[in-house]
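Next comes just one chain, in structure tokens: the form predicted alone.
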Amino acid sequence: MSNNSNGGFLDSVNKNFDKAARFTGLPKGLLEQIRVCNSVYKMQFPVKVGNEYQVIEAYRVQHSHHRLPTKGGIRYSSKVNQEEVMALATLMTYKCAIVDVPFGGAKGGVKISPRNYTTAQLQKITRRYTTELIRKNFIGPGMDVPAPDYGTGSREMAWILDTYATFKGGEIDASGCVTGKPVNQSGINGRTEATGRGVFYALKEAVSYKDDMKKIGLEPGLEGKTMAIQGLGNVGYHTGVISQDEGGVKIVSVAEYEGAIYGKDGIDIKKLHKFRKETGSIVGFPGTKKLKSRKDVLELDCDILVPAALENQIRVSNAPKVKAKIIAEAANGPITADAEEILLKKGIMVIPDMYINAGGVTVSYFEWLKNLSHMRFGRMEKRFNQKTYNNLVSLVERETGRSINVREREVITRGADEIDLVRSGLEETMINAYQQIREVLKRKKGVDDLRTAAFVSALRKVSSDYMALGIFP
């Protein structure tokens, strides 16, 4: 395999690829095709901001066309560059393969800091970026489907949809050109929490294996385990809230842009989020103390560390100081390839980004399917199921001579709403994907970490698609 790379994040992704590739037995040419980015579109366009024009630098990268459409978020950050977008697009291909979502990988980036622009200016930039994508056929429900990422959300996705629909008047599946939209703009219930909920389901499955937990000195189950979270954005927030409320996890530390805090008795994430909205900072939250540095959260003694910020947070320089027993990569690429070698030697379990943060693309897939079917999930079957369950309960009551109260009957006989189906589908996806990865880890000789096992699983699936296309015999 070639070792050419652009350094940094992409280099780290490719090092992990190369590490796994030798266990696949696939031809060199096929591996090289899977490895490279198929299409890279760099654009620069003028936008009037205030009384002057600014030239905005932006990208859209389609990593793999083995399946269409390609899929991946759009991030707004002053640190966006071509290498980063290529690395993120590459990860998306493997991420989709791991969770059996039928997309190729893609990613977009606009080199701006959103906080420096008004809402009207951001709308103007978003619509112009979308126009550029339309011009080059880099967006469409059957071609390339963007989604939110760092610095963007449902608002930006609604602007993208509106711009696309304006250009493509009358296209019946236009709403499937982008996911992560507001629910009332053809979005889907449960998308906002999807990545964080996926992290929770993945952690819940990973800690359920007694033998695996014994190796790292933990008891099975999430209940009572301590967690530190770097980043209180969408992913970090929902990971914390759901882990706390549904898993019984104790959050002991949180880091954000303005600083890091520690609370040995636990930090209520909902209250912390409200406190930050009111004060503009997490620092000073009652019952906590401020840590010297934001990065100190990465070195705390805890059971589970959740890096949910940006890439390259754990490097060779600080990896030896990491004390967590499990690292859940909620962000993309928070651990460099070289740093991971150090962590693995320390006996730390690393649950890789390409699996654990795939909840977002999984529910984006559900949203895309909803858009193509033009009907919300549960609409056809909810009432039918409810009546069927009700008849069954009534039958049991008659046969046993016992009855249940109204509240119990409502709980037992309730039909599934859209969000119930989304959460159920996401949990099923995350459990199945972890079991596939773990199977590779247990059975493939020489594979001794979850990331390599995940790569092997992904490469097998992508390669079978290329072979099915007849490109490689």
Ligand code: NAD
The other form holds:
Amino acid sequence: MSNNSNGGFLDSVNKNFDKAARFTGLPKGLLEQIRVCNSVYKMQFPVKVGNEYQVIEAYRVQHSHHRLPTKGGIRYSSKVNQEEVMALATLMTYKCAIVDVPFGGAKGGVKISPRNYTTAQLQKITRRYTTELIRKNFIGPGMDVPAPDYGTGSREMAWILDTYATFKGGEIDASGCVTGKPVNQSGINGRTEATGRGVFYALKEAVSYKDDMKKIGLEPGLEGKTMAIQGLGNVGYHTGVISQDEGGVKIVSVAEYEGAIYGKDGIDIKKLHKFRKETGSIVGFPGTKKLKSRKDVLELDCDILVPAALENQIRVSNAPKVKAKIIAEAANGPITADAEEILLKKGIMVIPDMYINAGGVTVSYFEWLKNLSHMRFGRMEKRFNQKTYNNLVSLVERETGRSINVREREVITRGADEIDLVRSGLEETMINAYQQIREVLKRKKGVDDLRTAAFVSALRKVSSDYMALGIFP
Ligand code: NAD
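What would the structure be for the form predicted together with ligand NAD, given that what you showed me was the form predicted alone?
Next comes the full complex, this chain leading.
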């Protein structure tokens, strides 16, 4: 275990890798090549903040070049360090493989706490960071494509695109240099909510198997299940809203920086979000009581726990106290490898990060494809499909002598818009990937948890890419 400030996040990822590698039968050299980070770029650059100059520490790590471009978010946090970015880049490689997104893994990090800077200062830092990436060829639609992560969003992605396009004037695919952009700046509908929506589709699929649910003492289906969420940021918020609105899940607890709340009758996440915006805190939300510590959310008695903040939240020290039946790892690395052993012994179902939070990269892939095709999804076929369905409905009406009302006709004959196609593509991806992982879990002797099964599934795909390259036998 390394002595870094990050509690051994990379060690934890590699420990999980080693556990799964035993089941693959792949040669040692190939496994080693897959395991290591291919390129690590550490930079330090000056930015004038107010009247003083600050030296900003930042990173971009490309974990695997077996497929290009590489892909992964950019994190802004005061806790960013090389090992953390390496661990996150590593997870990206397996994540992409699991959901069949044809990219290698990467990740970026800027060691700043965004709340300490004005919007103008954040823009300056983001543009300078992008310039450093351009200088070293660490960004480009065919090279390395960043996206949002903890502490960043569509605003930062717009600054990145603008900086890139300024330096690369005339590059026709420039807009594909980054994803998660605002929709009106070459983004795609549905990207903001994509990770949370992916978590929801994954959960819906996971709880649909009667035998699997029986093992953990739950009935199949999401309706009525209780959920606790740590972190009400992009991922936590959308997971909560969609699970509540589309899955009938009851959110009983939420934790944020300022504290944690519990409401036995359910917490309306949209209203809570509004309340926090108005008051600056989730604490005091009507119908809820404050928990002693914000960490208590992790130990609540509930069906589904969604850690959606940062890594290393469930460790050996608190794992024995976790009471949830299912843990959906919406954040990256919220459970240390050692803590997971304890959770598995307790019979808790852990749905691993590299599968369950892959909705973001999946829709980023759709956005990148949209940028390369220079056209929004649905533009060519929407009207054509609408006319075809209309003709079919008219034919049925004529043949049966019955007519349907205008509203029904509209519903049946509607052609798909971009948002419909994005959601359908995401749902298909999350279901397919879960079925592949579950198949490994059922068929591979000795594999008895979803993370190991997910790793085995990913390693099969990454290794076959390496073999196709002809480097390994
Ligand atoms: P975000 O910055 O939008 O939100 C994170 C939230 O967690 C913030 O509101 C923060 O105040 C809160 N938080 C931090 N520490 C906390 C603690 N100890 N207790 C309670 N709340 C706490 O970040 P995000 O984009 O939602 O990312 C969250 C996690 O999901 C990260 O691990 C990230 O790597 C992962 N992830 C994000 C995406 C994406 O598309 N944004 C995709 C895949 C994975």
